[in-house]
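One chain comes next, on its own, written as C-alpha cells: the form predicted on its own.
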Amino acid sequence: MPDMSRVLEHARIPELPNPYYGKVRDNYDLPADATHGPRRIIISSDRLSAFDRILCCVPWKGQVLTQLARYWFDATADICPNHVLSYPDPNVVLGRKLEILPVEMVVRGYLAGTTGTSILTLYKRGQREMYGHRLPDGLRDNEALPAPIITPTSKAFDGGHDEPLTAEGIVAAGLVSQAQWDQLAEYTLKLFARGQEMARSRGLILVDTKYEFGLDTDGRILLADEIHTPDSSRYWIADGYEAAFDAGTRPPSFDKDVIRAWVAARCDPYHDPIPEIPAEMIAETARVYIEAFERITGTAFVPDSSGVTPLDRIRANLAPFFG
C-alpha cells in the first residue's frame, strides 16, 4: 500500500485565475487560446463526498480517478470526442471549457440499483414502463436486461434533484434538440458497449454508468467530466456473478462505500456532526480504489513519489498557467 500520509485535501492555488471549488474537484478557468478556445483546469482532490458534505480524505483517490478516466478517455476517443487537452499532473486535467448539457445520460445493462429512481426499485413496485422503456415481466434482481437502456435524468426541473425523464420529454422541454438527443444516445450506447467489452476482458461486468456531455464553442458535443470510474459506474466481479444471482444476493463488487455506510449507521449524516472515521477504514477504501484501477486497466497503479507534498507538486506543474 502506498504512503497513506500523502493526501491532497485541496488545490487552492491563488496564482490561478477564476476559481470554482466543487465538493471533490477544484477548478480554474483559463483565458481562451487561439487553438482551443476557453480552457479549464480540473484538479481532483482526495476528498470523499457523500450526503452533500465532505466526510474525509482518501489518499490517492484523486490520482486514481484522474488516471482511470484518462485510460477510458484514450480508449474511447474513436467513438466520441472528449474535453481533454492534456494532463499536466497525475491529479490534473487541462480541458476545453464546455457548456454542459442539462441532461445526465445514465445507461443500464442490468436490473439493479438501490435508490428510489433506480429501475430495480421501480420494477419491484410493479412498474414496467419507465424512462420511456417497457421492461418485460419475470425479470429477477440483478438480471441482465434484454438490451441496455438509457434512463436519463436532469437537474433542470427540480431545484438540483435528479428527475427521471424520457427522451421525448427532454426534447419537448427544450433541454436539447432532437438532433442533439440522437447524437447523445448514439454516443452513450456505443461508449457503454465499449466499456462492457473491455471490462469483460478484465473479468468484470460494467453494470451501469453515467456520462456528462457539453458543447464546445463550435457547438460540437464532447464527453466531459469522467468516464467508467468506480465513482460514476457500477462494476461487478464476473466470476462471482452467477452464484450470487442464483442465490438472490448482491454480486461482488468494488465495495468503496464502506465509509458512507459506516457514517450512515451512526448518525443522521445530513444534520449531525460526522464521527471520526477510523484510519483503517480510510486505508481500506484507498486500497479498494487502487484495486479497482489495477483490475480495470490491467496495469499496476504507480503512486506519485515525488519528494514534495501533492499540493506543492501540482503547483509546480501548473506554474506555466499562472496569471
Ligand SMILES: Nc1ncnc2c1ncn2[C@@H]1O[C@H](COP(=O)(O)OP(=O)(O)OP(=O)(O)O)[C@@H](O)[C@H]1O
The other form holds:
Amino acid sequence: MPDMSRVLEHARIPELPNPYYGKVRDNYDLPADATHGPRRIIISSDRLSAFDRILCCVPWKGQVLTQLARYWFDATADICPNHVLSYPDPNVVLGRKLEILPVEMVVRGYLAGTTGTSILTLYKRGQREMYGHRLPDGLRDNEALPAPIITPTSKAFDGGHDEPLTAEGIVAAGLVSQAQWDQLAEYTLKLFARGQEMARSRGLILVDTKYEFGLDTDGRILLADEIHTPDSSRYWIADGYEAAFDAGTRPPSFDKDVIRAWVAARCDPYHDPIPEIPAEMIAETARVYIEAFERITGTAFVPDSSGVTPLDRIRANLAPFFG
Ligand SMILES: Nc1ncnc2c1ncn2[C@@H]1O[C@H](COP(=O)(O)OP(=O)(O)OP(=O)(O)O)[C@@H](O)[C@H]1O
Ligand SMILES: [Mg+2]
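Show the same protein again, this time as the form predicted in complex with the ligand rather than the form predicted on its own.
The complete assembly is shown below, putting the previous chain first.
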C-alpha cells in the first residue's frame, strides 16, 4: 500500500507571496527585482483532478509530472524557448512569470477522444468541418489523420468551459495577433512532431496534447506550463495499436483513468460527494504514472527519499525565496 504520509496534498507556504492555488499546482509569483524579471514558482502537488474537482492524491504524481515536463522542456528547447529558469526541488519549477495567452493550443494526430470537444465525437456526429479544418470522409475510430491538426480552445480564466475555435476566429476576436498566431502554430506543430518522433522511438504514440504559451516582458512568446505529460497528453502503446485499430477497440494506453471511471460509475461526479477511493486503486495509479515516466524517458524513476515529508523538503528548498 502507498505510504500516504509522504503525499503532497498541497503546498501552501505562507512565507511565499501572491499565491494562486490551481487544481493540481500551487503557484507563487515573485515580483521583479533588480536582477530578475517577474518569476513564478510552480509546485506540482499529488492531487488528481477530474470533473473540475479533486478526486484524491496519488503518491509521487507531482514529482513524476515535474520530472517528465523537465525531460521534454530539455528535449525541445532548440525548437521553442520555454519558461524554465531552474528546478529548485523535484516537484518545483521556477519559471519566468508570463502573460499567458488566452488560447489553449491543442494538437491532434489521430481521430480520438471522448469529450464533447474531441474530434472523434464531432466526426461521429457527421461533422467534417471542425476547428477550421476539413477532415476526409471514411476515417475510422482512432485512425491517424492525414496530418496533425491544431484544434484550439479558449483558455477560460474563470473556470468556464473550453470552447472550440478556429485560427480565423481567434485572430478576429483579438485573442492574439495574426503574427502571434503564426508563431504559435509553428511552435505547436514542431513541438508535436518532436514529441511524436521521440515517443515513437520508445514504442509509444503521442496521440494528442495541449500547450500553453505566454509573453515575457519583451513580448517574446515562450512555452509555459507543462509539456507532454500524461495530464496534458494522450499516449498509446505502439505495440498493440494495429490490433486494436483493426478490431475497432481502444488502443492500449497508460491506464491512469481508473479512478476517474470508478468514480463516474458510482455517482454524479459533478455534484455528488466523492466516495472513498480504494487504496489499491490509488497505489495502482501511482504505479501507472511511474511506468509512464519510465517508458517515455527510458530512465528509472528515482522517488525522493529524503527523510522529511515532501512539504518540509519543498519548504527547505524554497526558503531562499521567502520574503
Ligand atoms: N510561466 C507561467 N507564467 C504564468 N502563469 C503560468 C506559467 N506557467 C503556467 N502558468 C499557469 O499556472 C497555473 C498552473 O496551475 P494549475 O494548472 O494547477 O491551474 P489550474 O487550476 O489547472 O488552472 P488552469 O485551468 O488555468 O490550468 C495555470 O493557470 C497555468 O496557466
Ligand atoms: Mg492547468
